[in-house]
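One chain comes next, on its own, written out as structure tokens in the form predicted on its own.
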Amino acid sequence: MNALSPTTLRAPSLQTEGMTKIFGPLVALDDVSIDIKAGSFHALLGENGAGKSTLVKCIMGFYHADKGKLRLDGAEVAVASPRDARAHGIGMVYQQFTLVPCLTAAENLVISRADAPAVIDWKREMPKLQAFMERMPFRVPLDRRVASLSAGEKQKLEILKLLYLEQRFLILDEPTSVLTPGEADEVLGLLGDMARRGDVTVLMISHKFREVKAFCDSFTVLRRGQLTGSGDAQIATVAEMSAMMIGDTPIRERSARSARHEDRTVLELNALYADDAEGRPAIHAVDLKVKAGEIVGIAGVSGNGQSALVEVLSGQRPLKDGRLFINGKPFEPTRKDFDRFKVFGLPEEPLKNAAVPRMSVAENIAFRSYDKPPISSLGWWLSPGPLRRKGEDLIDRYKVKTASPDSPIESLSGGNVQRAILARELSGEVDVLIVANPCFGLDFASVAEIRTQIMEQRNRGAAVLLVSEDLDEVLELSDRVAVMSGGSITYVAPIGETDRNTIGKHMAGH
């Protein structure tokens, strides 16, 4: 294949017929048949564990389906490996970048070819690369190292790499998770134009209905490994697509936002500085105030200091300089001060950062109270009876689905781990609540439940700091929004005095 010749390839159609994949007792895909028209921009929807990743891995040749057929342009094809997929013009852009950071964009493109030379003749290759780039709907600087590119430029380069390899059926796995709103709209819009011209067919895995409605023309929904619906993305409503995704799972009605009656600052971050593991600045000069009965949402593209800030506030990363105050008094992120100032939190990846995986659900729920009566007596003696009873009570109140309070917390689903940690953190009186990406990867019912719990704490008067890479979540929950870019807070505004585009520009560093 000559990857650089002017292409005459056209977008293919793709169908799966009765695709089935079984892992031991788990039927990950159950007789799934989908039909993606040539030149369409098709959304693949479904909650975590619905079978989306299994389906695309079968299409790409990472998995071998136990039953079913794959057709391109109506003809059955065998895809036993990703190499076979590439040979048939099927390519995938993954959530994690696959580029080599220390190489330039041009070098990344050339080494992706199966016939890449051991010694590259750049006098011969560069004119062809530049001619290729001239034909593309978006461009990246060929002479810059990938490490110096923005997240949006890296995502564009991943897509350009597939087009350079003459892949015309593109699978995009949550392609906008690392992009600003402006970058996301640009990339999806340009790909949509290519699809309408018949240059490519796009299958996009997404959980963002706004993007599905704005850019896709058709959709397929999976639930628990089965096909539950498909249709025209421009005709179907968000409510109809949601119903196909969740079935009859009851969704808790979200709490209304009550009026605030106080103007008292509860949490204050004053000129915070911290370094990363290599001693480089991770956050610098971070100033922010959160008032009683207020949610301040911190938005930003991943990697701009949000994780480091949460680690500072939770005591996992030392402060280099700056001070923390609660109700005007100095605060240190220690167990003693968390208890004294009624500071609670839900960190990112709670199974990793807020739980001991092999300890029981009841024991994990008791971490806030194991040294207090009635669980503890004489300051050190733990009573297993009261510990278990408290665990049972909170498991029931917060609807944590577990076989037993004695089950290891690592055996729970992601949503139920979140519920268990929330049960521990919200069961008492809360003055300050710090949450980070609280709904990442969770199903609709869990998302609704957790967002409701956050809003209820706000309505009770807690000062809530919400750090989230999901801009829709920030816009839905926050009273004010702050943007982190390059380790600093660069923009703060009441939610009613800003909009998605303005926030996006500040996320991009403008």
Second form
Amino acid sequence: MNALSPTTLRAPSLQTEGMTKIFGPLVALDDVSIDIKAGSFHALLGENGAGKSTLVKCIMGFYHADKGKLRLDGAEVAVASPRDARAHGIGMVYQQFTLVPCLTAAENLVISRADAPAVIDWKREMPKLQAFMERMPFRVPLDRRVASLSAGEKQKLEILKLLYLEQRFLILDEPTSVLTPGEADEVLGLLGDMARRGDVTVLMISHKFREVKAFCDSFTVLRRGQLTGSGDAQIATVAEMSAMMIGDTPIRERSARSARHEDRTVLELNALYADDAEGRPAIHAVDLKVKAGEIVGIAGVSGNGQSALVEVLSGQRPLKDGRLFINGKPFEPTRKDFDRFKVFGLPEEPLKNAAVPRMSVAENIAFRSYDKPPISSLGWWLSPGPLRRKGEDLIDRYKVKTASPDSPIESLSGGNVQRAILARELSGEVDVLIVANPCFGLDFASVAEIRTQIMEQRNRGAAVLLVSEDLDEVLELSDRVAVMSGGSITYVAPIGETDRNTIGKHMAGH
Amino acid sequence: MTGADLYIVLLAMIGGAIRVSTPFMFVALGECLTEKSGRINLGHEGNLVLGAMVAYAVSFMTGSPWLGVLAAGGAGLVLGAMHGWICALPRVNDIAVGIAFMSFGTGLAFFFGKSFIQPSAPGLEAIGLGDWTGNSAIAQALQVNPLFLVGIALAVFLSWALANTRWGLILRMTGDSAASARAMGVNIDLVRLLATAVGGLLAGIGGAFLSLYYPGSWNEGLSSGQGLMAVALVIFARWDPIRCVWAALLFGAAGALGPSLQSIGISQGYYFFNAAPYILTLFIMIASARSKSAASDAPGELSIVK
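Switch from the form predicted on its own to the form predicted together with its partner chain and print that structure.
To see the whole picture, the full complex is given below, headed by that same chain.
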């Protein structure tokens, strides 16, 4: 074990030549050749479904390319399985962590080794692990269970694991989505330093142009399985790179923010407390007011209580203490009050949180109205005719792409599921709108459209509470920004009086 | 109740705990091992009863009770391996299969065991750990079966192996995060098959103790649900082999409550006190379902946790 001694191991270069992968009728990867130089920090850009993960999975040996070659340091290599990739020194950090939560950091490192001893002598292993940590640019406590580490520490440990296994070509799949801006900059900066020293070569899948501009030195763009551009990340502009990503897809003009004319508080959260599933405090003394015609954006690193807050507001999680008010009147998150106060919501992962996957699109669209005329009569009799007509009408108005109103909603693409939910929630009169990560995993065109819809609701006078892990989204949409950290709101400021750095500091809990 | 009576009851309960706890201990350790791999085997009641029958029959036919113990382990191993293999098939639910195996194992034992209800087979000999005291009550209480000591040694070994061997870490990894295990090239189904098979072996040995030592004969009402209670016991012990031993002793002591009260002449509520282990199970299930730490110690892949 001589990790990071540059005399024995150097960063490799990697090329793919004419990589092609076909799934049935879909050409997921069409003749893609990329060239990543030794010791570079290379960005792989593209929308969802552009073929980035297919390409990476072909490199890692999860998929067998139908055509194409892989070269490592110029020599052709055959990678038939992830094990082969590992033997060649190619390692990957996945979006979902692959660490084992119930094992300690040290146990996770040792067991990941191919030559892990049958009986582990911890008295010998621990000093070795500590010596390894000493040489690393960032550290993680070795004796703590992974379950108790923060997301940032887990991400660092994932990277440390690859280095511990002496892997010199690192593939990172959107590594910063779980980190604070500060942590992201730290991790990427240190990896960049290691790449420049020639210790590692990094291929990073990313959506964030800011990170690509700040840390990467070259990039490749994929669209619909094809290579649409590559070059020097420092020379190419963001506009050029995004043009390569989106191509000529027309994007709906963003609706402008109209001037506010009201100063009336609509939604008021008063000292909210709630526990998580294991009984630990999830949110703690949350106070917030949202005015009519205002978007309050809550930024924060994933897992700091934002989802618990949204669950409380949508009635999915019991409130331990505190009150909710709408227009000064007490509000209980029940179906009756949602109706009475015109409260609507776009939760994150709508297929999971706002839809019944196997029910039809029309039925899902009727969830807010199935018990009212014209769909229902006498309060209990459901008429399928009006239900279907309403579904057809909204599918048409909101351009939901579905084979028929009767198809199960799970057969729709992510953007279309979100559009169907938008149709259900936003087609009536909205006083309060609660939105959580509405654009997560959607393509550019859908993102623009959904943000426009949210802005239109604001302009019409709705009080909008937006919870998002995407700081750019919060900055784009909000009138006021709040930061959630450790279950509390630690910072609130009007958008004009704050900036990315200040918000980032509060996200990190400073 | 006088002080002397209390002394007798306590001593009888300690003796009872040592005697009654052994099958609980073996089934609980087997179940602990199985659940650490991410699967639940509710069929251990079947293993226990089949193990008891096989041990008694083999001991009767060969005259060697230890051969009976081995055969019981073998029967348990086969049942466990079958459970593990069936659960590896796509879309098979381990809980449903477990319930099927509970009926299968007991049914098999009743079918083949009919002819062994009458004859008397040689049992296991106890070691008199308290004989040197010269006190007959203490000597009686400290009659320890070798299997009890084997069970404790096994718990210590399992506890060590889970933290200090590659196999232990791979087992815990498989039970906690199948995705990570798969990413590391671990054959999850194989790990679970082996863990369930060895777990079944331990439960089978637990059954041998029932028919060859205490109560010490084969009949159809022998186990009366001890294999199921041991599953509750594993949750109570929060998936820790050493705590499984303590929990088994607690259940054993509860089971000995009725007979020991009877020994000092309290026979009122005899059946009620005999029901103590079942009542204890009920309360433990309620308490551990409410416990917050139990949730964080549970292997993440268990179907009851997900």
